[in-house]
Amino acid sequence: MSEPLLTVADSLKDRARAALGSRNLILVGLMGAGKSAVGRIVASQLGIPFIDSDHEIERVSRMTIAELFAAYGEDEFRALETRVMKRLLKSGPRVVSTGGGAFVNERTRRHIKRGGLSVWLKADLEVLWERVNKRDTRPLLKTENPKQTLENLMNARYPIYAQADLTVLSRDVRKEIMADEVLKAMIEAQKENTVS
């Protein structure tokens, strides 16, 4: 009896989900880099839950984050959100998908450098601005010339996404290509680490 062949995309996600091993996958990255949508695809590729985190801040705080940001401004809201990460990475596996300030916050950092595996998902600033502009939901992008904004958020962040053990580079092409390219760099990551 021949055992079953593997498909390609069977042995890429069981490679990615070694890789991982009980870590958490935390996704990290500007507003529109794609977070949510890859970071779905890639938990359900991988087999284990998805949260959102922005969506879990909004259960916990029965507020969206647009009010939170209203009514308590922009330090109130990164330590309810850094609470939040904190609780989220105490267990895994999972895939976590963060807020494009959370990663920024020295303290949400750390959380996120001890509680798994980070990926900074970087786009470019055309990329982002087609993706964000269509809705009025970003709190940080209620100014005069929204799009600067962006690119300033751009300048000041990405130093710093950089610090993530990975970067994916997230562009103009399906989620499911996206998704493959976190599980390969995943692989990659873990092969470096075992000649290093």
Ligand SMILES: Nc1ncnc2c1ncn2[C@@H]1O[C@H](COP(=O)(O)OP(=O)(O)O)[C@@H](O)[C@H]1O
Given for the second form:
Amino acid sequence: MSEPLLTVADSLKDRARAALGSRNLILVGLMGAGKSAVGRIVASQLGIPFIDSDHEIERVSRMTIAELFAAYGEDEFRALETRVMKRLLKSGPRVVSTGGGAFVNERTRRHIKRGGLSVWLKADLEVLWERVNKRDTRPLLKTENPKQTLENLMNARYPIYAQADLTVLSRDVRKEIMADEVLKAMIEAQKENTVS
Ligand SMILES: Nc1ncnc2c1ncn2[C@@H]1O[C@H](COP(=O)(O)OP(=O)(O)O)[C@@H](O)[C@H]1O
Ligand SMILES: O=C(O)C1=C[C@@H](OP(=O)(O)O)[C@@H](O)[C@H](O)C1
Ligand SMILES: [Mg+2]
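Here we have the form predicted alone; I need the corresponding form predicted together with the ligand.
Zooming out: every chain and molecule, the one shown earlier first.
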């Protein structure tokens, strides 16, 4: 009974994996969109390595993101983020989940554009807020009105995230379902490229 279902799921993974080739898959979008959580699942589905750029930054600096912002400020953080992203994207295939500001930075965006297929996980304010307000690890949201700050960031950044190769709506559904939607979007994009 379960065999046909397994076949469908396997072919989704296989087709998405074939569409990616040796490129990287890079997840971009605002804080709380699910880049880190969904990226990990997508990588495991595709059978390729997963790297979260914030984790990599924390590993090389031996500091947390919050400590880096506090000690050196956002500009230095962005410079480090650019260097780390450039290195991570030199070879592939990998799934790389970025921090929310990475794609907004022009130099980092250039590395992402060259380094593979970018996917914007696009979510509305309520979904993002529900997720980010549970943790206080994000320095940019340590403001008097963090929900308003998040909305301001949406307004400033959404036109830039829209430059990603693919857009997937990050809805209030399980992470596994979001991961499948990323795989489907990869396959759709491949089809469109083949047709044109
Ligand atoms: N589709 C989802 N359904 C439920 N919770 C999610 C979903 N995507 C992410 N989350 C949760 O929301 C929080 C923020 O997700 P995260 O992956 O860290 O976002 P980002 O890396 O984009 O900032 C985490 O606690 C994560 O487990
Ligand atoms: O939006 C941003 O500028 C940031 C997002 C964070 O990553 P997540 O998007 O994974 O939360 C992290 O890189 C840092 O706090 C800055
Ligand atoms: Mg993250």
